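One chain comes next, on its own, written as structure tokens: the form predicted on its own.
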Amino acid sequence: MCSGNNSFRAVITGKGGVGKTTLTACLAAALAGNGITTLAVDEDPQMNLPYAMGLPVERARAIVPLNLNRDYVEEKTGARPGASGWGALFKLNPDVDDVVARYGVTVADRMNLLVMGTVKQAGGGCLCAENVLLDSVVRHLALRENEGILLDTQAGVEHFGRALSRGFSHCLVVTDATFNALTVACSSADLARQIGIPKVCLVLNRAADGAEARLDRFRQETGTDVKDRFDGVVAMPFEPRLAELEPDVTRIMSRPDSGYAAAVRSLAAALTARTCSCSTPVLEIRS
């Protein structure tokens, strides 16, 4: 079924330290610069996305993630975290339609932020009020119209189960050319496909001379050709100025000579090139 609006949903995942939060922030800035209202959602337990997007330190520190907002969890689910114990009764499908209006933060024109917090995964999954609330938030995000959603997650996406497949059209798996990061990337791609995300793209960050040789070495050692595991491969060149600009890495997007900024803009254009779910894959950029 075809849609004529600017709605799209992308989840960004990958091994820690490969630059996924930087990509999320810069991609949000690029989309907002193209006139698309964008909501970046921080699910990573490190909670670095507010700083990366340029939110002042004082405002960023004042944000309470949804999973730690006991009043909101209790209001929506009927159970107060940490007070009810095992066997507590709570709503399994709480109404969270007001979550962005109440807890969303405007960072810049058309660039908004929601700090969600992370899902508990102890013992193979926790059916607790906090997790139920976060799952409901993800389902709500998938229904919002005329808005781009970027969900910055910790490594792996399986903790959201089918919620991500109902409306999230893309999974951007961020990696560098190291063996460990590529291994995590391939596992993340498998998980994304298992829960039904249609398009899975590899974002090769800090790509430099020799990256292609390292991908070939990975193929020889593991028997896995990463280019065959993904619907597209996007190369992001190494950008040394990001270290100088942090925490507000979005400032790189105003540098006309930055190859990284140009690559982010190309990725943003690819994500929004088509809004028809019955069309061919939109991510055709390959290095």
Ligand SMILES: Nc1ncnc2c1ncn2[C@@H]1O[C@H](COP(=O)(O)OP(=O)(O)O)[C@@H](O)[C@H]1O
Given for the second form:
Amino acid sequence: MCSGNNSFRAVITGKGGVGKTTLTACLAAALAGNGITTLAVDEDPQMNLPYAMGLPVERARAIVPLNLNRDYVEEKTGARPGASGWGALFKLNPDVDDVVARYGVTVADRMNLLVMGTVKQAGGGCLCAENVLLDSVVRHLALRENEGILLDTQAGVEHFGRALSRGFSHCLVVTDATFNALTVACSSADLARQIGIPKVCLVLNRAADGAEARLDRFRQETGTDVKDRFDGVVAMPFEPRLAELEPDVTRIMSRPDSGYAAAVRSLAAALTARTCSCSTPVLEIRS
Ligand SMILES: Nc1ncnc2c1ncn2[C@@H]1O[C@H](COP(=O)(O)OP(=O)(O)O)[C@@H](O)[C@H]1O
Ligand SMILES: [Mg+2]
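Mind giving me the form predicted together with the named molecule, seeing as the form predicted on its own was just shown?
Full complex below, order starting with the chain above.
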């Protein structure tokens, strides 16, 4: 499945603390530098993304997650938040083209943010008005040339159960090089493929020298060649300055000597590549 233009919808997934939010913010900055307008969507109830993108504290604190905008949920779906079950009738495909204009926050030039919120649910999928709205926002929002969506998810794979990212063009699975994390990453890749995401890339974060060797060892121990499970693998080096720069980690992108920033830029270029190369890796190991 190849898109005719350079727009993209990418979901960023992985275990907690592996670097998803940092990567999302830095990717948005890199894409903005390339003239691409990004809508970064925060699905994590911890709401770290506004700060990571450099939004001042007062503005970040004023944000109300979309799922808590009860009037908007009702206006769009026809049902009050919390409505579910047999008695609830709501639109399954609400028109959400106005959501960015009404609730999006412009953080910087070409960097927009939407804090979506997460709907807690027990067990399987929850067909409730808030989820229908949130799913519609990321799935049906019209994208033009030079526009893309980056969906920063909370830790774990629960969002795959909701199929929140169905219809997305890319899944970036962020991991470190440990055995357990790589095992989880391979499961995430399977789930991403099950919901039909065509390009699934592994982001080996905080990679020390020898990332290649770690993957070789994983293959020997499990019989799984990680590179075969993904359409591409990119290693992002450990960047000690992120700790000094946080919460606004996007500032690393203006440091010309940062290997992390360089890796983010190559990932940004791969996301917007126009070429149709679905069956060939788009990224190579960099360490
Ligand atoms: N490549 C890296 N080098 C050094 N520190 C990193 C790197 N990537 C992320 N971090 C740090 O790791 C911590 C967790 O990152 P974060 O993006 O919040 O993870 P997640 O969103 O997956 O929970 C943060 O303190 C961040 O600055
Ligand atoms: Mg995060």
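Numbering follows the first chain given and starts at 1. Whichever C-alpha set is largest while still superposing within 1.5 Å between the two forms counts as the rigid core. Because the structure is predicted, anything quoted here is derived from the model rather than measured.
- Once the rigid core is used as the reference frame, the Cα position of G104 differs between the two forms by less than 2 Å.
- The two forms, fitted on the rigid core, differ between the two forms by less than 2 Å at the CA of R193.
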